[in-house]
Each structure stands twice: as C-alpha cells, then as structure tokens.
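Presented as structure tokens, the chain that follows is alone, the form predicted on its own.
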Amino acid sequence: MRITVVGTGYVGLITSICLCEMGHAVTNIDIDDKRIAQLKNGRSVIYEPGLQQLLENNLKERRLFFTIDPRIAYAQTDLIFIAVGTPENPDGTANLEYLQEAVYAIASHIEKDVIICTKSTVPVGTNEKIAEMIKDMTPTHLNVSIVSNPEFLREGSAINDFFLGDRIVIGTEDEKAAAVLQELYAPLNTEIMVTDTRSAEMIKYASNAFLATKISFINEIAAICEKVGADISQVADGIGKDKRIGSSFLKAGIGYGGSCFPKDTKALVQLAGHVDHPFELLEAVIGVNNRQHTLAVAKAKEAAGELAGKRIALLGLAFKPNTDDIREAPSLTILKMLIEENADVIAYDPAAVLNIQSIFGNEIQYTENINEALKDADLAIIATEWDQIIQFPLVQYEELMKTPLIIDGRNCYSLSDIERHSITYISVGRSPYAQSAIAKV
C-alpha cells in the first residue's frame, strides 16, 4: 500500500517512521515548509529517544518521503493517517481547525478509493462529520472509508509504544476498511480491537481521563500523608500491589502536564456538558492538578521564607523525562510564580531549554549543565525526574549549593539516601528531612 501521514508532530512523525520500519513506503505531509525542509535533511523536529537514527535510516533506504504538496501526498495514495494537532480552545473544547483543513485538502486532491484514518484526538462524532465533508466534496464514484484509529503513544517512549503497545483500536462500520487496518497492524502482534467509530473516539478520551484521575487521586492521598505522618511512597506501593488497581500512575508529585492529559480531560468535561452531564469527578481531577502545579513554590516559601533575591535552581523543564515538550508543564507555573516573587532563577534541562527560553526570554538564566545550575544556589526545585537528576550524587548538592535545600516535586530520592547527607529535603507526601535546618535558611 501507498501510505500518507498528515502532520509532522509527535504522532505524525512517530507513525510515519515506525510504519517505514515495518517496510512500508510513507509520505509525510505538513504545511510548514521549514519543518519539511529540516526533515528532508535528516534532522528530527522533535526530541524522542531513538527517533533521529530511525529517521536517517529510512531516508537512506528511500522508504520515507516528506512534502508540502498535497497532489504528491494524496492523489494516488491508498491509506491516509491524519495526525494533526487538536489544541484546546479557550473554553476547553477541542480546536478542529487543523483537522478540517487537512480533510479539505484530502478531499480536494484524492483521485482513487482511499481509507482515511484519524489518529488525532477528536470529540465523539467527529469522524462522522469527516465522512460528510468527504462525501460532499468528492465524486460519487470514489469509495472513501473513514476509520477512527486513536494513538496511545507516550512521549519519551513512543517508538516502543508503537511496536509493543497494549492494544490497537480500529473504529469503523466498514468491515473491509477494518480488515485492511488489521492486516497492516498484524505484524506487531498487538491485540487489535474493532469497535464502532464513536466508541473508538471515546476510548481515547476515557483512557487519558482515567490515568489523570489516578494521578490526582494519589496526589490527594499524598497531601493527607503529609498531615498524618505517613509515607506516600510506601502507601502507593501498597495500593499498587492490588491487581485491581495496579502500580502505574500512582507516583505522587507536582501534577501531570503535556499535550494530552490537560487538553483531553478538559475536552471530555466539555463533551459531557454538551450532553447535559456534569462530570464532577473529572472537574475535581483538573482542580487538584492545577493546585499541584503551585505546590513546589508554596513549599519553597514555607521552608525558605521570602524568595526575592534568592538564587533558585529549577531542575527539569519538560513535562516529563525524555522529551523536550513543555506544553502544560508544571515548570511553566513554577517559573511564573518565581519571577513574580523576584527570585534569581537559573533553569536546567537536558532537552527543553530552548523551548522555555522562547517563552521567558531573559527573565531567567538557562543551562544544560546541572552543576552550573546548582552553583551557589540557595535552594533547588526539582520539576522533572530526568535520569540525570535521579542519578546526580547527593554530595554534589552539599558541595555546590550555598544552602543545600531541595524541594523535590518528583520524589527522586529515597529518604534513607538523604539521611546520609546534610541536606534539607522536602518532597511530596513524605515527612521533610532535617526539619531543624529549615529555620536556618
């Protein structure tokens, strides 16, 4: 089959390159000519472990092609994956502008029967509207099938998730189209679910909403643990050993971020409202997460008092490790709060510095060297659990910082390790270590 993927963001680029790894020839189209030029030259436009090498390999093997020309991308293709962004509108609903533009371009240029698969996260009923648009714009002799094929790729492990995912969802009422997709994905040996279109659309939203709920739940438990003297690490471990619950997404911290959970939870709340169902549980999940983003600075002020003029090292900027994505990252809230407090901030991240710099400019300092960030710092705030931070020797905090005070928003270190060092350590859901030292800060 000739395959086209629309969009060169995380989902589009990962999908294109992984399909090439399966042996298919794929054309990836985007309206951004600069991104396309960069990709043609073999330079990835996103940070994702392993992606750069796969990009280079598949360009060399001439399985992967990039274009901005819709005639090249759509005229003679057999299968189209739409993977464009559906960002959040001010009211929390999904913005389908890019999706509609892609559908219009497809309908204007296809010349043969084709299957269109929507990987973009879209509200329930969207694929039916896509079908209506295609039907209205294309000749009657063309057979165009519409399939909902939501993605479940985690940034930082997206390539692994593509090849070793938990399930593949194919939502369509067209049995022939479903069979084609089943054949395409068969080599992956991943469970394939064929559902109706609307159920497939809902599976994506419901999955993200449930995972977000687990995160906010464990953060609420962490808050109680701090008040009653329990250790959230042990509590989460005990909860997670129940097979009905599972251990994933039970790590307390300063909240979730990224391109999916914040946007999709809000969109599902809006969707529920449109059918006259107040989604009170999910509204609470969102509220808890918003509060968590402010937690690190609140703890810093409680421990250190006035932050104005203090040298603060913010360790981690991306919303999670192994990505440069800062969308809805807790670091954004933390930085805004620290700037408002007139703190002297230096921000460290192995991959996301340029993205943060494009927002905050010269309001703060930046580094990709953790030692430089900690040099003469009055306190450090950990916002992302990069391996570079987890594996950083605790003795270095003592040697580099003016005052070894750590506000750990991701519980990177065990209390038993901390106890061997002269560090004031405040994490989430656990009793602070070296409380007597706090008054000296």
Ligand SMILES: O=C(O)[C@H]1O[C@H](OP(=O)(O)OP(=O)(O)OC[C@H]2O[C@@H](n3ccc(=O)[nH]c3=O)[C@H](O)[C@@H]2O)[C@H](O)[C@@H](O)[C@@H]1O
The other form holds:
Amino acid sequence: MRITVVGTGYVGLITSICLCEMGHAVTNIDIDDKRIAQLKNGRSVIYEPGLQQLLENNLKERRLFFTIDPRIAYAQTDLIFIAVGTPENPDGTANLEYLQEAVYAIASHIEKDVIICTKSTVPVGTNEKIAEMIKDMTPTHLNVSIVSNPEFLREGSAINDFFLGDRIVIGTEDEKAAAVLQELYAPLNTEIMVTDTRSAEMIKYASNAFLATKISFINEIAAICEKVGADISQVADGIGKDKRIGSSFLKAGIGYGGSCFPKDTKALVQLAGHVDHPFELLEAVIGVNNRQHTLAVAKAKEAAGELAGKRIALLGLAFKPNTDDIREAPSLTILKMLIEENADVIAYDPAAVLNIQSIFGNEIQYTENINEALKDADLAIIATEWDQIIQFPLVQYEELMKTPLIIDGRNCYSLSDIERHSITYISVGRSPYAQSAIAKV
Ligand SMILES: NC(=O)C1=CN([C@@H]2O[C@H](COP(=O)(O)OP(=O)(O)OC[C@H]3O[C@@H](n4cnc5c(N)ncnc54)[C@H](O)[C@@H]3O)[C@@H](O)[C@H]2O)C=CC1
Ligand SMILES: O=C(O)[C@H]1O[C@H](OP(=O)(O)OP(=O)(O)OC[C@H]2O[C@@H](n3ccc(=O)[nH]c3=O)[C@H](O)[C@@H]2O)[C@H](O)[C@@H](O)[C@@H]1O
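Please supply the coordinates for the form predicted together with the ligand, as a counterpart to the form predicted on its own shown previously.
Every chain and every other molecule in the complex is listed next, the one we just looked at coming first.
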C-alpha cells in the first residue's frame, strides 16, 4: 500500500516515520521547500527525543521519501493522511485555510481510488465538507473515502504515544475504509474504536478540553491550598488515587501552553457558541489558565517588591520539557510582563533559546547554562520542569545568586529538600508561607 502524509510538522513527521518503522513506504509532502530540503538531507525539522535517528535510518532504508511535488505525492497513492496545521483565527475559531489548500491539491492530482484520513484537529462537520469538495472536483469514476482519524500524541513523548496510545479513533461511514485502517493499525496492539465521522471529530476536542479542565481545576484547588495552608502535591496525590478521577494531569503550575490546548479549547467554545450552547465551564477553564500565566510575576512582585533593574533568571522557556516548542508557553507572558517592569532578564532553556530569541531579540539575555543564568541574580523564576532544572543542586542557588529567592511555577523541588537550604522558596499551592494562613481559617 502506498501511503502519503501531508505536512511535516509534529503530527506529519511522527506519523510518517512511525509508519515507516512499521514497515510501510511513506511519501511525506510539504509546501515549505526549506523543510523538505532539510529533511531530505536527513536533519529533523522538529525537536523530539529519538526522532533524528529514526529519520536517518528510514531514509537510508529507502522507506521514507520527502517531496514538494503534489503529483508525486498524490497521483498513485492509496492512503493519504492530512496533518497540516489548523491554527487559531483571531476570533478563536479554527483556521482551515491550510486544510482547504491541501484538499484542493489532493483533489487536483489523484488518479486512482484513495482513502483520505484527516489527522489534523478540525471542527465537527469538516470531514463532510472535505468529502463535498473532493466530490465536486474529482471524476465520478474515482472512489474517494473520507475518514476522521484524530491524533492524540504529546510533544516530547510522541514516538512512544504513537506505538503505545490509549486508543485509535477511526471516524467514518465507509466500512471498507474503516477495515483498511483497522488492518493498518492492528500491529500496534492499541484499542481501535470505529465511530461516525462527527463523533470522531468531537472526541478530539472533548479530550483536549477535558485535560485542560483537569489542569485549571487543580490550579484553582492549588490557589485555595495556599490560602488554607494545605499542600497541593498531597491533595493531588490523594484525589488521584481515586480511579474515577485518575492521577494524571493533576500537576498544579503556571498553566497549560502549547500548540493545542489553548487553540482547541477556544475552538470548542466557538463551536458550542455557533450551535447556541455557551460553553461556560470551558470559558472558565480558559480564564483560569490566562490568570495562571501571570501568577509567577505576581508572586515575584509580592516577594521582591519593585522588579525594575532587578536581575531575574527565567529558568525554562519551552511550554513543557523535552521540546523546543514555545507556542503559547507561559514563558511568553512572563517575559512580556518582566520587560514591562523594566527587569533585567536572563533566560535559560536547554532547547528553546533560539525560538525565544526570534521573538524577544536583544530585549533580554539568553543562556543554555543554568549557572550563568543564576550568577548574581536577585531572583529566579522556574517556568518549565526540565530535568536539568529538577536535578540542579539547590546549594548552587545559594552560592550563585545575589539573593536566593525562587519562584517555582512547576513545583520542581520538595519542600523538605528546600528546608535544608537558606532559600526563599515560593511554589504553587504549597508555599511554606501558607502555613501561617492556617491560623486565620
Ligand atoms: N503538535 C501536536 O503535538 C499535535 C497536533 N495535532 C493537530 O495536528 C495538526 C498539525 O499540527 P502540527 O503538526 O503541530 O502542525 P505544524 O503547524 O507544526 O505543521 C504543519 C505543517 O504542514 C505544512 N503545510 C501547510 N499547508 C500544507 C499543504 N497544503 N500541503 C502540504 N503541507 C502543508 C506546513 O508547512 C507545516 O510544515 C493540527 O491540527 C494540530 O491541532 C494533534 C495532536 C498533536
Ligand atoms: O492535541 C494535541 O496537540 C495534544 O495536546 C496535548 O499534548 P501536548 O500539548 O503535547 O502536551 P501535554 O503534555 O498535554 O501538556 C500540555 C500543557 O499542559 C501542562 N500541564 C500538563 C499536565 C499537568 O498535570 N499540568 C500541566 O500544567 C504542560 O505543562 C503543558 O504546558 C495532549 O496531551 C495530547 O493528547 C494531544 O494530542
């Protein structure tokens, strides 16, 4: 079976390479010729642990091909996965321009029967529109099946997620197409669900919205913990042990970021609004998350007073560890606020410095070395829980900083470890200062 994957972003490249690992030959197309040239030269265009080696292997084995030519990609293929971006429009709805362009190119070039699977996250009803567009543009003798096959991988653990996902969703009214995909995915040993197309599209948005809700919920509980002198780590552990709740996505912090939760929650709010159902719960989730992004600077001001002229080490820039992705990262809000306060900022990240530099230029300083960031700093703000930060010896904060004050937005250190050092430590939902509030309750 010939397989084509459209787009070389996270989802496109991971899908292509993982399908090659399963023994298939895959052609991966993009409209960005620089990305394709780089990939043909065997250099990954995304930062993902383990991916570079797999890319090199599959190029060498001649299973993986890159092209910008739609004729090569689409004319004789059997199965197409669309994985182009669906970013946010200014009003929060999903921008489907890339998707429409891709479908147009596919419809203009296919010459045989084909199954088209949408992996991109798209609003309910989009795959029906794709089907109409294809029907209008292709000769009647061609049999084109449309499938919604949403993707659930996480950046930083994407390869593992592809092979060991919790479920695979195949949304289609076409039984033959469903059977082809069931066979394709069978070796993965992951539960496969076949649903109608609209339900598959909704499963993706509902999953991301629910996970975002868990995060904002725990962040609200963390805020209350600080006021009543409880410890959010123990609380999250305690509620997570209830199997009906589950322990994942209960890490309190400075909020979720990334290329999907922020845009997908807003797109679902818009979708609900368009069918006259205001999604009040999800609107609150988004509001709480926006507040969390500002939390670290608010706490810094509370602890250190005026920030103007203060040397601040911002530790962690990526929206989560093991990625260089800074889309919607809390660090962006933190940096904007610190610059407005006229603070003297030095930003550290093991992978995302170049991406942040392309936005903030020489407004701040950058380093890939934690020691350099902390030298003579008045305070440190932790925005991403990289292993490099978690394992960094606390004694070094004492030795390097002018005043050892840490605002930890990701609860990287245990309070008992902190107690052994002369560090002022303010984290999320378990500040030692919260204890003093108990008396007031
Ligand atoms: N990033 C992630 O971890 C996940 C993303 N998703 C969803 O998957 C979709 C893709 O996301 P990413 O991979 O992050 O996107 P991305 O924005 O990083 O990459 C998209 C790629 O598609 C290319 N492209 C755009 N139009 C094209 C066309 N007409 N023909 C060929 N290539 C074209 C772009 O040049 C770009 O390289 C989105 O809908 C996203 O919501 C779903 C699960 C996980
Ligand atoms: O649709 C998508 O693109 C993907 O979005 C998320 O994956 P991702 O954004 O890569 O990363 P997550 O691990 O989900 O983290 C998202 C954000 O939530 C934050 N988070 C996560 C978990 C938690 O307990 N607390 C918390 O604040 C992280 O710091 C990060 O900023 C989902 O987990 C994937 O299933 C989905 O496929």
